[in-house]
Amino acid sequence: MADIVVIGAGLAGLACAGALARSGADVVVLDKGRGVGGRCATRRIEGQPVDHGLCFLHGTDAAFLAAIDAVDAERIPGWPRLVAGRGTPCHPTAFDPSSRRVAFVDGVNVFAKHLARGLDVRTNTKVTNLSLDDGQIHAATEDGAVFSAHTLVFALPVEQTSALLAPVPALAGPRALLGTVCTHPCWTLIARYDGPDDPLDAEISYPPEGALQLVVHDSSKRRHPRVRTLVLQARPSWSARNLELSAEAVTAILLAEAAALLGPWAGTPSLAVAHRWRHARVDRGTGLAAPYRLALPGGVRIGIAGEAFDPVGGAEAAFRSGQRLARRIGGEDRC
């Protein structure tokens, strides 16, 4: 029993976990993965970080951008500053004047393991099912536990989030709204070169077409890397189209393109690993304005944060996102 459940460690649920906890909630933080962060995250590939999902964070919000500079960690600010081509960022106000832009030497990933520092952060915890009664929410998780609260926090892609509401019929209201919310996929490739890792001509390049979105130079970032990384990203209409191509028929395909772009031997990696995010972002024609809470009778109330929940879209989205759903959950914020 908690006075409240959080499902999702991605940067929405760890800020709103973290803002409700410095209130005086006692917060679990329930994640299906390994660690925390979500999207933000970065791989170690024999000691070299790799960020596989954000390359970099950017934004204008005083609080995001304060907790960005807690951080206890080495940063480059400005990355990337040597950017390429005429395609479209994934998010192209990254590139305003008035954006700060940052990225991590250990990788981005560190942002999320500082907002989750001091949480009851549950990893590997998989919720399967929920229930109502007696005034309490529970949330059963794969390996048989159940977490019960009055408060449950949802802080997951739209999809998922709908999947868990749907036996629940007190909650078909906010599965309906989330109908409305569509989110993309992407397939990501990391690739490693043997040989020294000279300065490219962009530390990321937007190809104007074709199945590539982005390239990054991701050992750019580093200090004293091994080897050369590049981290590929594929636009999300093709990721959609081509979502369950095998990770072999996807790393051929990218790496083509990346050899036409950068030179043939971008097309020939010592070591290639392709990664399917199943919802990576989210379609910004379809977002809501503010995250979502909703009372039941009993006393039981139900909140909804993440990306899609704010109208800046990214990672700062999620972030505002999970802290104004804190501040609706405690009072603070009413509308």
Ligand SMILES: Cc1cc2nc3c(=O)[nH]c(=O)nc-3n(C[C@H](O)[C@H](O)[C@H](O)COP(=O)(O)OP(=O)(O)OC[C@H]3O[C@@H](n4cnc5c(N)ncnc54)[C@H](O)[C@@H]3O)c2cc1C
The other form holds:
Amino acid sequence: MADIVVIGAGLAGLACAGALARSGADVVVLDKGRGVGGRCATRRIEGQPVDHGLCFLHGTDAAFLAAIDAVDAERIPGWPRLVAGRGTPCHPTAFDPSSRRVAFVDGVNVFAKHLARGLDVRTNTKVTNLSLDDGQIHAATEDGAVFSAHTLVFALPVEQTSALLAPVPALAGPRALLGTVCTHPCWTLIARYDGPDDPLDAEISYPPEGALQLVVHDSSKRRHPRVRTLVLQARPSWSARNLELSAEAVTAILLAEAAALLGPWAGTPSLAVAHRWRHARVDRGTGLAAPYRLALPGGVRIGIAGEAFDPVGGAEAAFRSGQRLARRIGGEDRC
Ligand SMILES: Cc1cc2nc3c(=O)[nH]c(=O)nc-3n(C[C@H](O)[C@H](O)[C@H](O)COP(=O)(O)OP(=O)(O)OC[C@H]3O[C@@H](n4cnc5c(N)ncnc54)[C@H](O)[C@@H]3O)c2cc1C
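Right, the form predicted alone is done; let's see the coordinates for the form predicted in complex with the ligand.
Everything in the complex follows now, all chains and molecules, and the chain you saw is the first one.
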């Protein structure tokens, strides 16, 4: 039993839980992953970090930027500075003069770890079922535990929140709202190359057409990279059409495009790891303006935050919606 249970330890859930905990609430955060961060994800391959979801942080919101500034880790202000290609970034405003960009030498996930500091986060804890009774809501997990609270916050991709709400008739209203939001998938490929990391012309490139939306020179973010690493991100439309292709087939297609763009060397990595993000980014046309809060008869409160609940989109939206939901739950922002 906690005052508040937050499902999801991505940027939205951590921002929300942190603000609630600072205001004195007893908060437990549950996440099915091995670590925190969700799509703000960094893997370590033979010790070298690789950002295989979000590849840099960007935004204009003062609280978001202050939270990034508070991270005690080596940062690369302004990354990426060397940008090539005539294609469109998924967040074109990242390159507006008013927007600040930052990457971290140890990977973007240091930001999530910073937000999680001091919080009661239970990783490897997948919520599989919800039930309501006697003024409480109960979140049951895959391994048979049950977390009960008066307030439950969902900070997940909308499709995953919707699946959890489905068996509870009293939550049909918010479920219908989530049905208006559309998210796009993204196939990504981590490609490692033997040998030193010679300079490339660009830290990030946006090809004008084809399967690839962007090519990230990930090792350009590392202090002493032992090997070159690229992260290839496929376009949303291409990823949607090819979502059920095998990882091998996707790897072959994306590497062939990388070789055509950068030279034959890019087609023959020593290691290639494909990852299918089923819910990578929210479609801008369908996002919602603010986090959702519902008070049910009997005193149970439901909150929903995440990238979809703030018009700026992306990581900044996730963070802002989490903080704003915390204020609404705390009663400071009732309108
Ligand atoms: C490839 C890629 C590129 C991107 N590029 C950019 C970019 O350039 N700029 C930008 O601003 N944003 C970008 N984004 C989007 C950005 O990463 C997200 O908007 C942001 O990280 C979302 O945070 P969130 O907290 O809303 O959700 P998430 O990060 O998805 O967090 C949700 C968490 O919930 C957990 N979870 C899910 N189901 C359950 C369950 N049943 N029980 C328990 N836990 C559960 C997950 O493990 C996850 O940790 C990109 C994303 C991807 C994948």
